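Below you'll find only one chain, the form predicted on its own, shown as structure tokens.
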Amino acid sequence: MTLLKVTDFRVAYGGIKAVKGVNLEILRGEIVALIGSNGAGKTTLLKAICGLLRFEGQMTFAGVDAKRKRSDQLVKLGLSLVPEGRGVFGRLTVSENLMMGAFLIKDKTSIKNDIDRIYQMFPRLAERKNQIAGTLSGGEQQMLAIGRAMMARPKMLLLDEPSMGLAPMMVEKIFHVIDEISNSNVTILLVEQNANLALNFAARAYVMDSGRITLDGPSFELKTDSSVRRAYLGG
């Protein structure tokens, strides 16, 4: 039951290949992990998943040849991002920015069930549904940030350094409710700079290093492997 399949990915900017050869596959309600340094190349993989970077290689999600697709495409098929550093429309209001986030759904009624729904996840933004997003803390708006990708109904979340700039306990809030989006049937693709917090919550997990993939394999067996304790677990 494979989700997400992608084959020698490769991106480059300009004559810089940030992105070299990458083979990555992610079964429908798994939870996977994808760590390394800054600068592997991460976040470049990501937005090219999503269609926001041009690739060479091959990519099928949910079944469907997703190479040639536009980003608002592979939304309607389910795929959605929750950017790293929230993107959140620092103009709008929490519940528009929630209405920004449901574009592709036309039924009115169905929308202000979702909303209602993103609110009883996060009771936070309920309280603070009009005030203007760019006046939120950090934690509120990573709240908000994947509250508006959950408006889509995605099958497959990507998460792009959700605990960045988070006070601990903001971190486990964020985290707690990512784990009750996965028990929800959506998977869950994670890149996280916090590599012990990363193979704690998933599953699963991909190494990468210098645009290509190093290790993977269950997150267990990586946790317990030297090379990955000596370059990201500080053992």
Second form
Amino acid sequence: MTLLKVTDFRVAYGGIKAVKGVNLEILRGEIVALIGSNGAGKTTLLKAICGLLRFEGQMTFAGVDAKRKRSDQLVKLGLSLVPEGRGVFGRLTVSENLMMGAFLIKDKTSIKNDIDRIYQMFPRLAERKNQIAGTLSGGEQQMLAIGRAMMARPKMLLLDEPSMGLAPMMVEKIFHVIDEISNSNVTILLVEQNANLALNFAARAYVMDSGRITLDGPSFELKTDSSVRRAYLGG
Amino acid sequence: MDIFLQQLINGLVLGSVYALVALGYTMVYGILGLINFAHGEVVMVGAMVVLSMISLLSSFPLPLGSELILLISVVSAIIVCSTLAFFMEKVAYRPLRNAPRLAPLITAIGMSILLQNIAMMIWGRQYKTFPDLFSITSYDLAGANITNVQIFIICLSILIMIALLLLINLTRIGRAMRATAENPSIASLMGVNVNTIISLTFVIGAALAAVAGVLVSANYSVAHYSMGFILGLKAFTAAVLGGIGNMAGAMIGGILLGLIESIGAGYISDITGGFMGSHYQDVFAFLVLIVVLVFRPTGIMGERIADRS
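What would you give as the form predicted together with the partner chain, now that the form predicted on its own is on the page?
First the chain shown before, then all remaining chains and molecules of the complex.
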């Protein structure tokens, strides 16, 4: 069953066309990667899907026409983004950040349970729950950003470069958690510059170049594709 | 009479009014990066509405108690000012949300002039006196005078500020306001409707301004259509002094500015050997503004905090 579908999706910044007619279809429960080099338009595409940028073309999410919906309305429908560069609220504490993630959830006890679950997932965050989020390390901020997005109980999680700037051990830890999240029936669209990592993790992938999808298919096929190997896997 | 203590009391009264108004500036600045120069006019409208309501209710055939008249009048002022600010944001500032920063600033100044002129048409050019709703009693405090109105002003301001701090720091809406101030687009990714939060910020700021308008006109016993201009500029100075965008800063800055101004006014005649009188009071506020902008543009509380994200 299709969860997210975008058709002939175009985004422009002023006169500059960053996304030039992209089609994506993601099924419920899938882990899909979107790879591509710097400046290919991946982040722009994600931001527009989340309602942060205006786009032309069509988009449906969970069976609803999602065009011209504001990002807060999309969150309500079950679409959450973990933005590039984490985007934690640096002046709020760790627990306040998590509570912000549950902004639309009214039931206080379920918020409390969700927070406990996030703390189990990331014991590091529990240790620092009253600390101002701006003082966390990059990896801790990434944990917080993921935990915060999960607080909204999304149907689908969009992750923009979760490995960026993190040490290999932290990357491993983060991807372990993303895997756990996926097992709890959350659909995942993962944007990564690290194509190797993304193709090993996701079952299926899209390759984006200069604002267009140039290739798509199962990860194992893309891994052996000569053009992908040359451009993104370093050989 | 102890002049220093007297000026301290006067300064505290003045300062609590500045603090209430400065909060409105700083909250809007914190979220939009906009200096809402029409905020002073909201204070004036608050004062004018209260005066009109009191005279209207006093001439009411049914005898209402003074307390009830005041309460109804203040509530009306809060409603009028909040509505005014709500539409002001919607009409004048929202369309310019993504415009260069100079555009909304000029609009704000235009809005300020517009509101002054509308107020002049409604309430006239003459000074309006605050009706004697309550008899003013003076108390002796270690050689200085303090009136019941002054005590009321200080207590009410402190209560309102405590309530505001609780709202901002402990409630879900307050958290959303802080998050929006820090990063509106990320806040919207949490499901926060940023426009609602911005409207709410204007409405809260205006409610504080309305109360400040009542207090300042009760303190000086007069109101005038142009009273908001200088008051607004001084409250803006207070916000800058405390660190614009910082709420605790606005409170401290307001009180401090009130103290500087009234202590300065109390002694300026002595310092300059009678050359300058206490009517030079206004000089101090703007002197403070210049000094802060030159030596510490971030204000008292405006320290950059760790922000690694």
